[in-house]
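The form predicted on its own is given below as one chain in structure tokens.
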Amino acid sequence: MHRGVRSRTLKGLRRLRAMWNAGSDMEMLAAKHRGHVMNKWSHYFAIYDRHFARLRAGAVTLVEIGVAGGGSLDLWRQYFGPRAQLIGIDTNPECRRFEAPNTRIFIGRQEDVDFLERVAAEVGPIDILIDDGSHRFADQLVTFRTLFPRIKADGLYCCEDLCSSYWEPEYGGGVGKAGTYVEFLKGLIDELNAWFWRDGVDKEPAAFARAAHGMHFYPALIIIEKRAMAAPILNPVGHTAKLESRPAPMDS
């Protein structure tokens, strides 16, 4: 058999048994899409279906970093309708040819703070954001900083391809290195739990508490939602229960 013919055969194969194996939504359109090109890890499309399935029915905004060859957007567009708002940001001016209806591209670099607070003053509030830009330790962070706080109250937060805090010499990662933006997320989990902190402990940090539901970490991506938090409560139940309701200890 040719190479060529070969090549596709096996292609083939492996699209009907992502279709025959889909076990979501978005992983038979993963499965299904012959579009632009898109490079995505296959674990992510199950990931994703979880987490942006409550947001469908509505006109979504949508922020991905890292356009490419534009087949990301192609799969949204697809998994959540017409009438959500794509938002593409990349650093190739070619990427504008991904233009179309409530489809958006801007042209620029994610550690340029001013450039992406232009871009979210522009767009209005954020839905979901999907960092799939440089993966460098610097850059996910910068774009951390200044769009989470942009994201709604009940969105999403989503850095793609974590594994470039692992990975040596390419991006200057390796295990438990200081630095990566995976110990960075490390010290964030003590942040969400700041309303157990300690007397004696700085609460500054708290304010991330005050704006994080969950964090969800999977192989090469964090997802984060979003939701306005108040101190939790301790509840005991039953009818043997004696202590009273009360709040985390915390300082407001």
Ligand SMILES: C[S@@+](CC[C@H](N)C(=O)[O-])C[C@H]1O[C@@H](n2cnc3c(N)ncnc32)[C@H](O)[C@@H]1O
Second form
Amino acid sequence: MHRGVRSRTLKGLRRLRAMWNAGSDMEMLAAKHRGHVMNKWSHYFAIYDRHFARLRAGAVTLVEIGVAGGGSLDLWRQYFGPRAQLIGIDTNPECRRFEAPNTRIFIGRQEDVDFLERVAAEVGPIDILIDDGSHRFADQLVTFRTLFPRIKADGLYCCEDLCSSYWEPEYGGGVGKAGTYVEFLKGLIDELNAWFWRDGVDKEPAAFARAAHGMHFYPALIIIEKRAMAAPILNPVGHTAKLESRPAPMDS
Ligand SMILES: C[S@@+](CC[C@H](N)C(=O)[O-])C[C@H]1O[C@@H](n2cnc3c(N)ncnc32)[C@H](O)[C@@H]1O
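We have the form predicted on its own; now please give the form predicted in complex with the named molecule.
First the chain shown before, then all remaining chains and molecules of the complex.
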């Protein structure tokens, strides 16, 4: 069989298998996707559906850093509908071609704090932020520090392709290597639990503990769920069982 035909056949079969296996709307939309190129690991779609579904009813503001071929913006549009405000950020000015009603493209760098602040001021509070840009640790960190506070109190922060934290030499990553974004996220787990620190504790836990409800780790993907948190209360409920001596049931 000609190589071109073989590769098209394989792609078609892969698409059919993805449609057959789709367990959610997002997986089905991704499996059916044609047109603009989208570049995501296939396991992301089930995960995104799990976290994004509750936001579908409203007019979400979704910001994605990294537009590239425009395919993921198409997917968000199909999933969230025409009322969603979609914002794409990219360094490549050619991405402006994906501007459309309710879809805005900002050209700039994700490590440029002033640029990010300007975008945030223009678009307003964010429901969903997806960092799929340079995948460089320093850039991911600047983006997190600048835009996490701009995400709504019940919104979501997502960072894709954490695999870069493990990849040497492209990104300077490595398992357990200091300075990677994954190592930073591991530190954030402690911040999430600041309520329970005993040694050297601040009386008032840092902003992250008060704003984050959960950190969901998946292969190459982190989703942080925001929710205003107060000091957790240990609240035993129910009665302490009182043992009563009951007569043994009689044999009938
Ligand atoms: C992995 S692609 C995005 C793929 C797209 N989100 C998708 O799912 O199909 C990464 C994009 O990030 C852009 N990019 C790279 N470095 C960047 C930076 N420092 N700031 C903003 N965008 C950047 C690149 O131009 C490229 O288009």
